[in-house]
Structures are given as C-alpha cells and as structure tokens.
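Quick heads-up: it's one chain on its own, the form predicted on its own, in structure tokens.
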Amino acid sequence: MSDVAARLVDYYEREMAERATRPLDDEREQRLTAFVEHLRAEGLGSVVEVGCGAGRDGFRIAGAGVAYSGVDLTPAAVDLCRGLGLDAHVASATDLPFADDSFDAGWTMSTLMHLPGDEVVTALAELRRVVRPGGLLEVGVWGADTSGEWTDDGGRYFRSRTDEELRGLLGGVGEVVAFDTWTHFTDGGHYQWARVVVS
C-alpha cells in the first residue's frame, strides 16, 4: 500500500463512525434520489460503488432492490456496510476485484479525487472493465478552476481538476451526456458531478 493510501485509511478509520451519522447535503441527497430512479426507470439492476464510506449511499441503492457491491479501502468503512447487510470488500479503486462486465452501473462520490498521479485514469479503466458496455457510471469529485494537488492537516492527499480536464478523463471512459457543478468553497474551488455511459 502506498504512503497515499495507508494515510488515507489510517484517517477514514479514525473518522468512519462519525461519518456514518452524517446526514448528505442537498446537492448529493438530489444525485443519489435521481440516480437510483434513473436505475429504477432503465431497468439497471446491479451497481458497483466505488468508496462505499459508511454505506450511506449503499443502503439506499440497495433499498431500492438493486443487487449491491461496494468496495473501499478502509476496513472500518467495510465493516460498517457489511452490518448494514451490504456486499462491501476492502480493495482499491485501481484493482476491483470484480469481473469484466459485472454491472449496470457504478456511482463513486468524492473518492477519485484522493488518488494521486494517473490512478485515476486505472479507476476509471476499472469501471470501465466492470460495467457493462451501455451501463451507467456517475461520479462526483472536488474539482477547482486550476488544477492543484494537497494534502490536509488529517493526512489526505487530494487532486483537483478542471471542468475540461474531468471531462476528458471522462471521455475516455464514454460518453459524457450530463455534467454539472455547484460551489462548496470560496477559494475557486467547487463540486463536479458527471453521467457516463459507458462505452
């Protein structure tokens, strides 16, 4: 495990029971509720999410009687979902441990963001390996209006990139048929949110 990820899980563990009880803001509220009726109205029936967290995002995908797997690199994060009853394994978002075309659809929010160099050009080569061609695939990352890299007081590596920069990542994986933003920060940086279909 990199320097990266041990620093990353070493504070998703610290941080994983409190976050459990963290309600979503509005924004992702929103996107998780349209995402899981746009599976409902496609007839998309199994999801992989790529840093299940607590499971917050889970329990609602897979209320909505989706066949459900997450994976996140936190044991803590994984055992939390496991005790809700969801399908939830430790492995990187670089390395799913799935087979090709296993899924509908993947749904990865403010994950992606904390791999650094071109790993997330291997996550997105992943979900694009275990969704199924047609499939759906959103994702949500901090993004800026320059690109930058840092690291937090906690230890948490984080890369930002532009609108344009995230949507060609994104091309790569398909097509991009939805693209949106809204601000969080007052520092030109804001959220990105993405719908792919996979190609």
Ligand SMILES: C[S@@+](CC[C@H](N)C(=O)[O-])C[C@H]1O[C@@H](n2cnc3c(N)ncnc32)[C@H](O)[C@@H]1O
Second form
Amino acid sequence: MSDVAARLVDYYEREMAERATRPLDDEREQRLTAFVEHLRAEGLGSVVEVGCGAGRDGFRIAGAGVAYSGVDLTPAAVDLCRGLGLDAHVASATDLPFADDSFDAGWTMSTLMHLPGDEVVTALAELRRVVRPGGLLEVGVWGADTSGEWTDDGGRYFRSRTDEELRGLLGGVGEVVAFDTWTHFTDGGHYQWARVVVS
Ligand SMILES: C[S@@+](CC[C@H](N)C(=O)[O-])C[C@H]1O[C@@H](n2cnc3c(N)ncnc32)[C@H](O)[C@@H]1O
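Could you give the coordinates for the form predicted together with this ligand, as opposed to the form predicted on its own above?
Every chain and every other molecule in the complex is listed next, the one we just looked at coming first.
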C-alpha cells in the first residue's frame, strides 16, 4: 500500500464509527433518493459502491431490494457495512474484486478525490469494467474552480479538479447525461456530481 493510501486508512480507521452516526446532507439525500428511484424505474438490479464508508448510502441502496456490493480501503468501514448486513470487501478502487460486467450500476461518493496521480483514471476504468455497457454510474467528488492537490491536517490526500477536467475523465467511461455542482466549502471549492451512462 502506498504512503498516501496508508495515511487515508489510518485517518478513516479512527473516525469511521463517528461517521456512521452523521446524517446525510440535503444534497446527498436528494441524489441518493433519486438514484434509488432510478434503479427501480429502470429495473437495474445490482449496484457496486466504491468507497462505501460506514454504509450509510449502501444501506439505503440495498434496502431498495437490489443486489449490493461495496468496497472500501478501510477495514473499519467494511466491518461497519457487514454489521449492517451488507456485502462489503476491503479493496482499492483501482483493483475491484469483481468480474467484468457484474453490475447494472455504480455509485461512488466523496472518494475518488483521494486518489493521487493517474489512479482516478484506473479507478474509472475499473468501474467501467465491472458495470455493464448501458449501465448507470453516479459519481460525486470534491472539486474546485482550479485543479490542485493538498494534504489536510489529518494526513488525508485530496486532488481537486475543475468541472471540465472531471467531465473529460468521465467521458472515458461513457456519456455524461447530467452534471451538477453545489457549494460545499467556504474556501471556494464545490461539490461535483455526475450521472454517466456506461459505454
Ligand atoms: C469521505 S469518505 C466517504 C465515504 C462514503 N462514500 C460517504 O460518502 O459517506 C472516503 C472513503 O473513501 C475510502 N477510500 C479512500 N481511498 C480509497 C481507495 N483507493 N479505494 C477504496 N476506498 C477508498 C476511505 O476509506 C473512506 O471510507
């Protein structure tokens, strides 16, 4: 495991139990509700979540009656998910432990901005590999008006991209059919969310 990954795991191991108790913010709540409704409306029966965290989204997705699998680099996160009865695995976004075309849809929120260098390209290629063509992918990350990278006081690595950069990366996965942003930080950053039809 890289130093960047080890520091992320160290951070999230310490605070995952507290994160499990945090309510979803309004924007996440809206997107998650819409995602679950979309799964039902389109008859999409299986979902992979990358960066499942404490299982807050996964519990809701699985509760919709779809087959759900989550992965996270942090063992404490996977333990919490399993405690909720979810199928969860310790694995990296860059090396998903699933066969090609295993899922109808993918969901990854607040995770891919933690990947350094070109790892986000690998992670998106992995999502494209395990979600079948014509399937759905929803992605949310912390973005900004200028691209940049930093490590916070807790040792977590972040890489922010502009909306154009993120759209370009997602274009390698399929057709970006929706893209939205909203204020997330007081320092000029914003949240980026996209819905992609996998090609
Ligand atoms: C900010 S938390 C978000 C968790 C959850 N998606 C949510 O929104 O509540 C980021 C998560 O990404 C996970 N993570 C970081 N790098 C990862 C990687 N390379 N592969 C898989 N998970 C990773 C962390 O362990 C952590 O659980």
